[in-house]
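In structure tokens, one chain follows: the form predicted alone.
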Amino acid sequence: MGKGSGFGKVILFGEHFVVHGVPGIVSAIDSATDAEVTQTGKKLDIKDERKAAKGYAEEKRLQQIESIERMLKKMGLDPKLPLKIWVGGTLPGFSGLGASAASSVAIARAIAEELSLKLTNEQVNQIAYEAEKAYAGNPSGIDNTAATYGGLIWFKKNLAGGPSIVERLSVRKPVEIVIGSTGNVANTKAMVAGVAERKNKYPEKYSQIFKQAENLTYSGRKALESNDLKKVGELMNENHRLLQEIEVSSRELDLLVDIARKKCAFGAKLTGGGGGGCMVALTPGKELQEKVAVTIEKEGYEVLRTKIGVEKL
């Protein structure tokens, strides 16, 4: 039996914008997806036991099968190779947490171990990127990079098709956050396509927004590296406003963001593809984290208490 794991993630700055070459900052969280793989000699058999938003597994099932086929082909294997795959772990199947990327990394590592393949982290990352195409259509690569390497990462996609820029950033210590789930399963592929369509339709408006997003990400890096968490929070709030402007937020996401801010979160924004999924609130310290989490739970939403800047599973 082969085993593997992949980090969950939150994007602190730049989702959607990274697809178009704007830098982004992503952080692994201390929740992960685990996978186990055995060769069955029969057919592909996937048992997904992750805690998930209602309908998540069903919504993603065909994409999951396609992702595994893409993964096997990238590894030079028969895309119809009969495998028995179990998926679980502490990372819930909520849209926006990089759940698909985390599972792709975990499954790739488990397949490699089961078949005695020696893969570097870079190879795992490339395989997971190929798998992500099943979920996102035109993925930026930011999710699978965080899922593979962990930690805090500066990411800039190479639009010419070459290697993306990936730099390790650091924080003094992992910082508490609250992730609130809307309970709605987001279609990342559709959200990415929608932004691209509107960007082509309104080039001047979107050019200005994308420039603001780029400047904001550089400011976010500076604030993180100087451990100015108040500033990080303010910039997260501004990032959410830009995401609203490109029409990827939702009523439920805006509600969760407002709840977190009213309970003194340093900042809050949607994370991931939007249109549902999750928001992330910066809540340094256990006390603030708990206050925000409990308030969101009282409103009937599920939460995940976790940390950013995590480098070990």
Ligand code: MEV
Second form
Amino acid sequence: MGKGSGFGKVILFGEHFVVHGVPGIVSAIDSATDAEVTQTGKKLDIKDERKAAKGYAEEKRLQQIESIERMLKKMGLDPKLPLKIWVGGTLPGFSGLGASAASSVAIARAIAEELSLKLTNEQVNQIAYEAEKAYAGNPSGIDNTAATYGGLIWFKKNLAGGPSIVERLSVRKPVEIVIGSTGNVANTKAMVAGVAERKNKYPEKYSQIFKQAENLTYSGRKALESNDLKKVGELMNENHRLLQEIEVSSRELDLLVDIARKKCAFGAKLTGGGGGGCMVALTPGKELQEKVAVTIEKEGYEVLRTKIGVEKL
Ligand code: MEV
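In place of the form predicted alone, the structure of the form predicted together with ligand MEV is requested.
Okay, now the whole complex, with that chain kicking things off.
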């Protein structure tokens, strides 16, 4: 049997914009997806035991099968290879936390181990990027990069198809965050396609918003590197506003963002593809983290208490 893992992630700045070449900042979180793979000689058999939002596994089923076929093809293997695959781990199947990319990285590593293939991280990342196409249509590559390498990462997609810019960032010390899940499963592929469509339809409006998003990610990097967490929070708020403008937020995401801000989170925004899924609140210190987390829980939503900027997970 082969085993593998991939990190979950939270995007601090730039989701959606990153698909179109704007830089983004992503942090891995201390929850991961694990996979085990055995060659059986029968048919593809997937057992998904991740804790997930209601309907997540069913909604993603076909995309999951397509992602595995894409991975096998990219590895030069028969896309219909009969494998028995188990998926589990501590990363919940909430949309927005990179669960699809984390599972692709975990499965790619487990397949490689089962078939005694030696893969570098770079190869795992490329294979998972191929798999991400099944879930996101036109992915930027930010999720699989975080899932493969972990840590805090500056990412800029190369729109010409060459290697993307990936730089490791560091913060003075890891910072507490709260992730709140709306419980709604989102279709990342549809969300990404919707943004592309509106960008084509309203080129002037969107080019202004995209310029603001780009400036914001650069400012976010500066604020993170100088440990100006108040500023990081303000910029996250601003990023949420831009995401509302490109129509990827939802009533519940806005509600969770509001609750977090009212409880004095330094900043809050949706994270990932939006349209449901999760929001992230910057809550430095255990006390603030707890205050925000408990309030969201009292409203009936699930939360994850974790940190950004952990070097080694
Ligand atoms: C999803 O976590 C992030 C998106 O920007 C898609 C992508 O970058 O592939 C919405």
